[in-house]
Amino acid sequence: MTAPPPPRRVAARPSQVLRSIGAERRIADPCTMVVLGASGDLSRRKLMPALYQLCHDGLLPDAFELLGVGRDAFDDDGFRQMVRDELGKSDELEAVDDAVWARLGPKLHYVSGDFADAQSYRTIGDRLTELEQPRPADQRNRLFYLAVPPSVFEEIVRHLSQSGLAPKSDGPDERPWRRVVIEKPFGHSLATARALNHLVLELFDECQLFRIDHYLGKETVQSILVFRFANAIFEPLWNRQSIAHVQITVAETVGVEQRGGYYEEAGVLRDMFQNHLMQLLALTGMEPPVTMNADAVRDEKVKVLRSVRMMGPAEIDESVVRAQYRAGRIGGRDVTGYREEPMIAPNSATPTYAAMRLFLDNWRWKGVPFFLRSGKRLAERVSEIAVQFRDPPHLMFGHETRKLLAPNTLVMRIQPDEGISLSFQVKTPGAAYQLARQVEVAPVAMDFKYRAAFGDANPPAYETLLLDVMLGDATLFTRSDEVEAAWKVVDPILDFWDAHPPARMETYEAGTWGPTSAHQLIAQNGFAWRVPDQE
């Protein structure tokens, strides 16, 4: 008698793995989201969507309140219409359903106001207090999102403590809190963060403070700590015994598009490094923390930070490169060179890719090179952390085999299609070389994709990271020592960069992955970049 097949296996939804483990939802406490800059392009673009996607998800409690402040003359209803127009065209969404949208629509407030006077807030007061007069006291938390410019953080955190909107908390178990979110950049240089730094925490506890870095709350820099600390068969090689060196690379096709005004003033290390970049080096070399609560993880990460060593005049001119994008082509149409972008200066110095080697001085990574890499109107839109490991230390193969022999690489790929895969040899099928007493090898890789296993789980950045305020987990959020130990890695190179302009800017062509001198960079150490559409 025929034995019955064994049960097809099917992927488990993550709703339906919550369950089998008992977990409770997460529901984010009653309080009222005050959003400044509420007509502002990060809040039509990204904050609307993911309180959209939070209500749809039923992780918005019934006693929300959103009020938007800005500068333009919105009513409530003209707010509420505006939000709704934006929510049909953001590419957050596949669709907007009405039936959410009756739930979420009428929670939604506005009142306009100036910045920089403090009837303002006198105003924002009055309509917190109507709003949140049918919830208890200790019910009335407030979380207050500055989607502006850097220019007005300072006058805005001093108006929200003078006023008495968002008084110095006593600590994280006082009711009501009192939260404030603010958006990159963290200062413009060390000294300007560390004066940030010095203001908001002279006007609130650390505990009320959420620095938030949207890269932070994409899925899978969320599982590279599950990654490592979960699987056994991987923390045992993470070290300078089996590991060659490490890439991280953060590539866009765009180009500077209508922020010339900012980037500018920016350019590539204090748009992407001193953040991104800096928060995945932390994660991919970060020590166990003893438990995932916030403090704990933040500690490993500022100790990663703490760890690069440092560079001097010489050694930056030896391990960093800069460069910018001059005319090429990207998805078959041409674009233009930087220089040529509005409001870029003809003769700008600024760099739009820039590329280093650094080095970690403690136990585990010592000697190994970290190779990071980012900027703009390169190949193709990726992010990812590739960790490749030594060679063997024999090869028994033959001289011909020896050649096509590739390196095992493990990329963590954060965008566009997120994933793992880990590339190894293995023996082509075949029996002419085995007559000769030969192996014929080649590489494969096994390949995860997030999406194939939990289809389109994964939820947007910002819905997780808003979540995480109202709920007051700082896990996925900066702490002000670790934007100084990140600044303490970028500051002493835009120092050098300023007092040596180059002679003449290195350029790389539109649509290609960078100039010459990045790949020189890598090749010093018998490496080479990975070039992610050829994997």
Given for the second form:
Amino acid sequence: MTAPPPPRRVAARPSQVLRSIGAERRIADPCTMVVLGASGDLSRRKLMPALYQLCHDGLLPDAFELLGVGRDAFDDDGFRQMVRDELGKSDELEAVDDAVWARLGPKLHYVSGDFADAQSYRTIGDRLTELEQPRPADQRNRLFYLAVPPSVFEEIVRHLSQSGLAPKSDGPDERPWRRVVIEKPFGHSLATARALNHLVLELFDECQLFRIDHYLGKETVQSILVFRFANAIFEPLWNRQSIAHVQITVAETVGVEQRGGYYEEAGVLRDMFQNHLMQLLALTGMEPPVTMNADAVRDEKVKVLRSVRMMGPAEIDESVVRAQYRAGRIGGRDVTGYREEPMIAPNSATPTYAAMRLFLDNWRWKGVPFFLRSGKRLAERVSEIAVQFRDPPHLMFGHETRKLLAPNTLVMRIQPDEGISLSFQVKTPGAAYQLARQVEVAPVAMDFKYRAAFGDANPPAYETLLLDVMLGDATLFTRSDEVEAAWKVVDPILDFWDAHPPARMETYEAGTWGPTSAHQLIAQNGFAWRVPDQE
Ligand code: BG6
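Given the form predicted on its own above, I would also like to look at the protein as it appears in the form predicted in complex with 6-O-phosphono-beta-D-glucopyranose (BG6).
Following is the full complex, with the preceding chain placed first.
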């Protein structure tokens, strides 16, 4: 029998590790990516840097073309110049390498058009035929990326279908393929999300649809699955017997910036909870999937979301808090309050912070509170999942010891300073016991940092997600039933809030850890929010 190899430091990127655990290595298919909204903010800030990075890493297929579509009147050269300028300004990239740009630049093309006009889709079709001409017919794959506001989603998908650019597929093996990427927000409520699902599933097959939640593209979010299911030591503890409660925090220091118009309509529940926090909840609470394929993983996530205990008005009132930031200081500078931001109503009741206590009614989690919080203009930018274990049942170190105990806590840090830490108690060195018959204990932590183990190798979320669309792997995208299950959690809260506007909106000072009522909420269960900086 050969001994297993000793553990060693791996030089591969975590995403490669995940993929090699889950599936054989594959190469992205030849394809043309059509970006609808190519001159917009998302395309400039996220998609183009991600494509550049894919090209830099040698992960784009050789036969790859990009066709940008937008209202701005660029020709191909003008579009390339715009993209080149934006890459130079991007904070996602360290520098733009001329050799990489020399490979990527000629692959970019552009047509201008109005998304409401059928003629635009004929123009797109003509250009696609021209670009795809050198490839055999079964390699003329097309990826349509809707980098546009939700108000035009429906119109665009109808045109893509009616024009024949993206007909409904017979299944995932059909070649050439047609895939459609839809950005968040997916719907504005459960009813509108259902209607949008109904429409897209009438026009396309689920295997063609890739609903983006960029949190799923973050390395550390994917790593939750590996941490939980590629280690045998934590899973036996991952349940109501050992865990006292779970805290999920997505805290931002930014305000609403230039997105006031959108945010006034959305608020923190639609902007962050329906998608990112529900995904973190699902990954933390899910059962082990049978395999690492898209449906197996998503089946388990949907089960968690469906197990969230539905709350009636009284429970919502008790278990969910909302608040809005007022002026304060962040990072040594004064920042304005939400109501003073551009495009925000001076009496706006849109919450920029929410915290809630949820329960999962299933065997694993019955009775364990999950506390979720997210807000803008908080003290630190930090996203983390903290799992707090139960206290030991009996302590024989002297009656004062219990007061000194800090609960065992496992923290998965999503960003920044990505890593995983586990805190536990040790004896403080010294003769205190002999002197006072009292063992002195202190909490310490085992702390794993991605940066120390792997260097700065985390690819941006959009790079991972774009590659997965080209590979046809939907594991990191939300399925129709999953989107609806997440809406079912937040929809009753939104309805309750609409029906009961606060007499006076609770506020929190920018640069703090949120409103008083959020601290009271968790204190009702005998716990306190972590202050990540000080833990
Ligand atoms: C987006 C929200 O989905 O996520 C933004 O619309 C938010 O309001 C952003 O700022 C946070 O993403 P990240 O990757 O910076 O944590």
